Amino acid sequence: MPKGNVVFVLHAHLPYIHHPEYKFFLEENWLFEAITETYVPLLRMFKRLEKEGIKFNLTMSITPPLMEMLANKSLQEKYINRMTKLIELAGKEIERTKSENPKKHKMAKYYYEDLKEILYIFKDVYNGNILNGFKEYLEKDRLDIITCNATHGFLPLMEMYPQAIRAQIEQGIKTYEKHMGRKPRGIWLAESAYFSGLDKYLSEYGIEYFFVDSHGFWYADERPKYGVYRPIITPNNVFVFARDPESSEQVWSAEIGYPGDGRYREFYRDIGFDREFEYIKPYIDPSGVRMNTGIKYHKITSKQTPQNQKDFYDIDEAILAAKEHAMDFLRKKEQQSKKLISLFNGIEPVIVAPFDAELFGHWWYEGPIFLEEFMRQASKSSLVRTLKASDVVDIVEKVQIATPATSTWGANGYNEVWLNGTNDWIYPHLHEMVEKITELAQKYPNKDEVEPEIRRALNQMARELLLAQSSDWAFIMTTRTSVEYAVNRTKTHIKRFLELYDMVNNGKVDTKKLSYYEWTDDIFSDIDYTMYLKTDK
């Protein structure tokens, strides 16, 4: 009997933020929050399902900057220090909440035990490098880990520079191989951004499949027969999957999505802001800037309820809600599959449900419970099954040839999030940087014959360019959060690049300055500037 195939895709990405020059740096906490609330909870979920003998299948992209940060010893040590402080705070909260409210006290005890377990998993089970946990499930064929372009650069705005696109793809693949020990089969293009012709580059590097948003199929050069519910293959022999809009709306719609349920934890109430300053001071930014601690005692209650009137959160009530929502989602996938199988005369649909990984746990605290329960219940379903994207590529027999339309998964579906009046100033600089490094790569095409200091400077120029190209900076400028940091990061990488360019051109490398840049912008130890020689003839 035909079944519906559900391909759940989690895109795990954070920009490369590492400041070894500071003992504490606020934005590094983005990584620490994601490890605590998303990445380790996902590993715990895999372990539980495995122990129960539940067959689960997930596709997950872990981007090169995230891999590099998770494998970075300095960041691992900082994370352990951060967690040690949080466990100390959680211990204090157990005493403090005894006289406040029984639900707060219950959650204080919960957080204390939960944080201790997460630190144990991080430090003792995986020796600080949780990539090994994800790799374990890749090798067990439960998880399909794919790569992304090097620094999550926005490829449609590099269309006029083939060497820049190739550098982004090539470095992304090298970094995946370094950490996973094999070649990636698939790629998540940053922001799911595609332009006609990009598949040629993916094919050059042996990438077998990628993903686009729904309208990439709806407006393809030839409309796919099965809409977004079967992959297509491009003229350059790369499979393409499209996002199912129904799944996206059901899970994360601001209006009807599950995470808005009143029983779930309220993200914006945190004791980092609620407790008196002298008490919380040792656990926030040493400069005195308040920040999230992850210890939160309130539930959403309702969207209309003011923050200061939210009810207290109860983890057991929230777990029940997550399980109800997982069953509801499964029923909807079963109904959707039955309808599609009927429409397709028995052909099995492929329903692709991609989300930012950090939605599960960080933004939606109960998201990992929802996902775990969905996998548990789906394994018993007679109407749907979960598959990895690579499974589909391996078993699909007839595939329509078509070229997807230019598209992204950003607001309104095209490029406006990454190119508008708030961020358009960066692109002339990025383009100039590509032209300058190409010029120098052509001047020094044989890296083994280049003086070591010049070669180091050229490689550092490549790092500064890739870091400046991160789509996160343009995104942050558009969304108006942490704008100062994004602007500073962009300007810093441009400035360092141009300084290095002058050094190389003058034949005089300031090794003290170069060493400092290599230490602070220390991504991609295996980088090779000659990748910018790969222009089109």
Contents of the next structure:
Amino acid sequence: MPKGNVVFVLHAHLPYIHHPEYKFFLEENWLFEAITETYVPLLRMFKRLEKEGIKFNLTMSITPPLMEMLANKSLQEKYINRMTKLIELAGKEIERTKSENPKKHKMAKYYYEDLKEILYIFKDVYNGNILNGFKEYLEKDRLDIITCNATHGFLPLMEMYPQAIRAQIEQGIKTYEKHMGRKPRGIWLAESAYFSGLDKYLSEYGIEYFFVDSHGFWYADERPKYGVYRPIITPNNVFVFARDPESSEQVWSAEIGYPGDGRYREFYRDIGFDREFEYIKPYIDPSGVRMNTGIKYHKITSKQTPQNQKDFYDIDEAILAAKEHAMDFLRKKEQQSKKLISLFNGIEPVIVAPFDAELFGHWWYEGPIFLEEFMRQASKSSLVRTLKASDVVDIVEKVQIATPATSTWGANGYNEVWLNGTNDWIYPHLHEMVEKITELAQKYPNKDEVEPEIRRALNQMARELLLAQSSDWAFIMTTRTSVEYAVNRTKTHIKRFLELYDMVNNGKVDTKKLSYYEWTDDIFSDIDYTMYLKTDK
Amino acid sequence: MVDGNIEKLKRWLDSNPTIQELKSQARILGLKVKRMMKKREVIKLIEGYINQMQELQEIQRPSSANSANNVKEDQEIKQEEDIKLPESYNKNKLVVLPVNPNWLHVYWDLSDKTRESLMNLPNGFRIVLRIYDVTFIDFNGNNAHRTFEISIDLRTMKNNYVNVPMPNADYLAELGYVSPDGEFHPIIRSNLCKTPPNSPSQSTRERWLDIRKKRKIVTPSDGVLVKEVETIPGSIFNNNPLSKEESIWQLFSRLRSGRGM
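To complete the pair, please output the form predicted together with the partner chain; the form predicted alone was given just before.
After this comes the whole thing, all chains and molecules, with the earlier chain placed first.
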């Protein structure tokens, strides 16, 4: 009996945010929150399913900046410090909530135990580097970990610079190999952004498959017979999967998606904002800026309920909701599969459901429970099975050849989230940086013959360029929230790059400055500026 | 700008500052201070600002970029503030980027020499950007399918958004001037830019790869099996849904909704 194949893809990504020059830096918390709410809960889910002997299959991209942050000793220490403080706060909350409300008190005890367990997993099980956890399940073949282009740079807007595209791909692969000890088979292109011709570069680097949004298939140069429900292969021999719009909407949509259920935890009510200042002060930004702690006592209740009238959250009620939703999702996938199998005359459909990993746990607190329950129930289904993208590549016998259409997973499907009036000012600089580093790479083509200080400066220029290219900064500018950090980061990398350019050109390297930049923008220790020599089309 | 300075600002406001201090603080905050304003009015102005910022804070994650008293280790080189980037790289450059199937973004840079000569054109000369549709053409300067021009003011503009008629087409731009006799004199030519397609292909063939036999098969297409019903969202930039009332995750899900939802 043919079955429907469900390929779950979690795209785990955060921009590289490391500020060793500060003991405390707010944006580093993006990583810490994601570790606590998403990455460790995923590992915990793998372990539980494994113990129960349940077969699960997941595809996960862990981007190079995220890998570099997770492997970074100083960030690991900062995380442990942060968690130690949070556990202290959670302990106080147990006392505090005793007289407030039984539901709050129940949650306070829950958080205390949960945070302790997460820190234990982080510190004692994985010795501070949870990448080892993901690697373990990669080796057990439950998880298909893929890479991403180096700093999540938006490739369609680099199209005229092949060397910039190659550098993004090459560094992405190198970083994956460094942390995973093997070559990646697939890639998640930043923002799922593909332009016609990009497959050539992927094939140069031995990438076997990537993903596009649905309309990448719908508008392909030749129409895929099975729509988005079978992979295609490009003329350059790279497999492509397309997103199933139904799955996305069921899970991801802000309007009708599961995460909006009233029983789920309300993201925007946090004791970091609700408790009185003197009490909460030791657990927020030392400058007095209030921030999320992760301890939250309210449920969504309804989307219309104002923040100050939300009901109290109950974890057991929420777990029940997540299990219901997992069953509902499975039923929907089974129905969809049945329909597609009969339409395809028995050919098995491949339903691809990609999401930002951080949706599960960070934005949608119960997301990991949903996923775990889905995997548990799906393993018993007679109509669907879960597969990894690499499994599909390994078993497909006949595949349609086509070139997907230029597309992204951004609003309206093209480039406008990353190129509009709020962020277009960055591109003249980013392009100029590519030209300048190419010019210097051509001037110093043999890195072994270059004075060490010049070589260091050139390598640092490559780091600053890659960091400036992260699509996150343009994305944040479009959201018009927390814009200042994104603008400042972009400008800082451009400025540092231009300073280093002048130093190299003048033959006088300010080693103090250079060392400082190497210390603060410390991504990709193995970087090699000569990758910008690869210009030929 | 949402930050811990708000708490500080509140405390400062309580410390009964003078009218001069109040006015200068209001200016620093970017508020419009009128000369005749009374102390009470300036305080009101600043309080309004505080309220607005606190509202914003509800939905925003605060940023360290502007938290004043961050615990800094002793470092001789500090975080730069207010970084000035070059206005020009003194190069003649014209770049066309695709925004979506119907819009191009064009930006330019000019060398000092070019800029000077263009700025000093005699009366009757116009600076224009010319767009060419060169789909399937080996462009020789005057064999484009269609072309149109946009007048440019080099003193105020560094880029432009251009509406183009055809998706899935190749475009080129040239920056130059039109002399009084109506002739166009190009100075810089851009890269080639392809707009994305936004409708299914007209192709009537299918190519298949038999992986086991390593054989390619080409057949006429007998149509697609899945009839996709596409929902086309309205432009996110038209009705300005990116308001501050919208929570960040709703915003994320909207911005990452692609075209398929």
